[in-house]
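A single chain comes next, written as structure tokens; it is the form predicted alone.
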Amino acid sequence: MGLGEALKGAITRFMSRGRHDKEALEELIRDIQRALLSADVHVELVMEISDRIRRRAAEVTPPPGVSRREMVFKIVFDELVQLLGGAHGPYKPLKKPTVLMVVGIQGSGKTTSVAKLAHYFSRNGYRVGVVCADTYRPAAYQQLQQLLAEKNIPVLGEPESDDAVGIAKKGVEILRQQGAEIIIVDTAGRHKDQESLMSELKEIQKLIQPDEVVLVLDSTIGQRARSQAEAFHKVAGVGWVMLTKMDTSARAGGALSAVAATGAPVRFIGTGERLEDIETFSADRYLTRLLGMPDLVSLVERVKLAEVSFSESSAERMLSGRFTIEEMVRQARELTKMGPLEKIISSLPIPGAKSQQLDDLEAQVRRWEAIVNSMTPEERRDPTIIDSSRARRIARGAGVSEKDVKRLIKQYSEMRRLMKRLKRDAGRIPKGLLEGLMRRGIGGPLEG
């Protein structure tokens, strides 16, 4: 039985029970544990998600119109999404040109994945070029040329040379001059214990200075993906991951959860042998398809809407400044839907205090959500611990600049101070203060 079928069975049994007490919850958790362990998810991660489901189910009060059964399902869905890597928007290159250095273990499908990525970006309107710096597998250059010959995507390389560093440097320079917007550098497949190849990898990275390092992993290795991802991250600083063979692997859940635990987001998955068999990855969409339960998945959205209405009663928490960065971004998201924050704002006796920049806010909030999703739980609780090193890691994972991360943290601090001031000055709020809050905190587009 696959992960999807096992999870679907566990959820169906829980939802069909007459009572949804502590005993029913524990049975659901045990079923989820068995499903995840069978999919090669690491036992430590399984225990962590079990504890979170148990704790959240005990603490939550369902909003009006939502049963406890429905609330528990929503909690389970949320936690599974986080376990598998969180929700992400479509990948967008950091700048033009963007240089991607692709690394991976030999036999992981790395070179084919390079061709798939090149084809994907080309179909989405980018001018793409590929550099083959894999000098250990002579057929790599010919393979790339064959795969991309009819796609009008240039492939540069020197199959007779063994100077991988020189090939990479020269190829990137040529493609820059030719106006390529995305340059993908294919490196030799290597194992984390091959010291000489790892040294070569560092040398290539030093010379071409890629904007992002992409790690290709075979999903059939399951939870062992974590050690491989950590090893490559230590050497080259992995920005994001592409998982291959997702259409055939029974260990896909293990691989996804293992990679997610390293903090490197999975941005793409390979789902077949053709160039077109590549998909952008977001855990919520993946889990929805895996469960094959459209009625119950739509229930998640209904509970979310109920939580929105319920959150209006927690305005005191926002106005007192006692909110997390996640809550700030969540309220900003609700503002784009004309949710409770907008109602709170419009109800205040301040002339002109209306949301006038929802279009700009929509794009901004998507970037904020990507940043917060790339933070660790500790960083979300206390953003003040985020130094330059952490900011760089978060920026790579979110597909934004380090400056964007620092600006969000600054806006969060300003938001808290301004909300506290609103609380203190209740009944005599200065005209324009809330407008400034909207402009600086949640209403204006990110700069840069």
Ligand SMILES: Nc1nc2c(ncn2[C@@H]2O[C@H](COP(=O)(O)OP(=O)(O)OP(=O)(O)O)[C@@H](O)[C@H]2O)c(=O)[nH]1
The other form holds:
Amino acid sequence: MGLGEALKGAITRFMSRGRHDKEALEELIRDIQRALLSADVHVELVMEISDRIRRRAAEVTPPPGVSRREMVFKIVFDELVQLLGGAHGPYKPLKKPTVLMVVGIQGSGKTTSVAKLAHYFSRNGYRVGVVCADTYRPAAYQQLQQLLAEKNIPVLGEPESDDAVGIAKKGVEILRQQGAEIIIVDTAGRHKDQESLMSELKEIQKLIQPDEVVLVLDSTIGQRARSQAEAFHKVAGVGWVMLTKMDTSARAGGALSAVAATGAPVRFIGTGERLEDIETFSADRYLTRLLGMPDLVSLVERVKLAEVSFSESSAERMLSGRFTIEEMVRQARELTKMGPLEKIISSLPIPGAKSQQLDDLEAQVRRWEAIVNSMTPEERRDPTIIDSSRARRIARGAGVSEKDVKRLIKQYSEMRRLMKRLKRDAGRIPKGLLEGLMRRGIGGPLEG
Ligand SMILES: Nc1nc2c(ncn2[C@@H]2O[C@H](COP(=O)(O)OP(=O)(O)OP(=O)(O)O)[C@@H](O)[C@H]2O)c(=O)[nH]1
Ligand SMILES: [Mg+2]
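Could you output the structure for the form predicted in complex with this ligand, given that the previous block was the form predicted alone?
Every chain and every other molecule in the complex is listed next, the one we just looked at coming first.
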């Protein structure tokens, strides 16, 4: 029985039990433990996840309209998502330049993935360069060049040389000098033997000092993914995983163990042979696929909506200073999904809040989303660079007026300023205040 089925069985049993009590919870935890252990998830991780489910289930108070049983399911789902490396926003390089060294066994899809990643990053506004340090596969360099033909992305390599280490070092150096922001190094998958492959990788790593080692794993290989992941992890320390061939595989369960074994999250998946067939990975979507229980998963959505929208983590994120304009708009969107807005709003101690209508909020948030979508990544990171000509461009792209763009930016800087102020009093923020501020803020700048 695969991991997906085992987890599904555990959850179905739990959901169909007549009573929800301690005994039912313990049975569920035991079933989950068994499922994870038989899929080779490390015993320590299994114990950790069990403890967390038990503790959270004991502490939680379900929101109105959600049963305790549903709430427990939501907790289990959350914890499994965490096990998969957590929910991540889109991948952002740690620093510039970021050097990624891509490793994996023969045929796993490394070279294809290197090209896909390069193309993806380039389309997201980064200057990207690629190095082919695979001297074993015949025509490895040509393959990479062909994949990226006419994409305006430099592909460095020396087809005549067999010094992979030297090629990697030189290639990275040249791309650094050329001002590349993300440098991706493709490595060999085939070799004389496993040992010589690993020692070559080690040597390349030592010389180029990559910021992150990316493991490419074929999702169709099932349980073998784990030993592969461990072998590479031991040698090079895997930073994150790209899971390939998700289009041809329904057996992605092995990958779960692999990810759990290394503690490295999956950040991207490959979904076909073309350059465009790449998706940022979302642990919850993946889990949905693995469990194959759309009904229960939409239940998770329902519980999410019923929960107070300002979860601890988003309040924390907002207060920790990493409050981006995207985050603000995302939070605003969350608020519009909350249902009986009038009721919530009128319960807030904010003058003027009562008059806001759901329709207004919807329309405003939609405008905000359009505006943020029309910004470049750079502008999203730092909206203060948006001058009049940028604002005009953004407004045109979003189909709104320039004034709308300026209002949003003003709103954002106001919110940020408030966040900073609130941070000082973090311990004493009354419940609901942040949410109230956001709601109020959707209507327009807080002051003036
Ligand atoms: N369907 C599908 N095929 C893929 C995907 N990624 C890679 N492939 C195919 O898998 C095969 C091997 O891909 P490569 O990128 O050459 O694999 P590699 O790991 O670089 O192989 P070596 O360099 O020989 O070790 C090719 O036929 C790719 O088109 C994917 O996400 N979906
Ligand atoms: Mg290759």
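Residue numbers count along the first chain shown, from 1. Keep in mind that what you see is a predicted model, and the values were worked out from it rather than measured. Each form is matched to the other, and the largest set of C-alpha atoms that superpose within 1.5 Å is called the rigid core.
- Core-superposed comparison between the two forms: the C-alpha position of residue 210 differs by less than 2 Å.
- In the core-superposed comparison between the two forms, residue 377 has its Cα shifted by at least 2 Å.
- Comparing the forms between the two forms, the C-alpha position of residue 270 differs by less than 2 angstroms, with the core used for superposition.
- Aligning the rigid core between the two forms leaves the CA of residue 30 offset by 11.8 Å.
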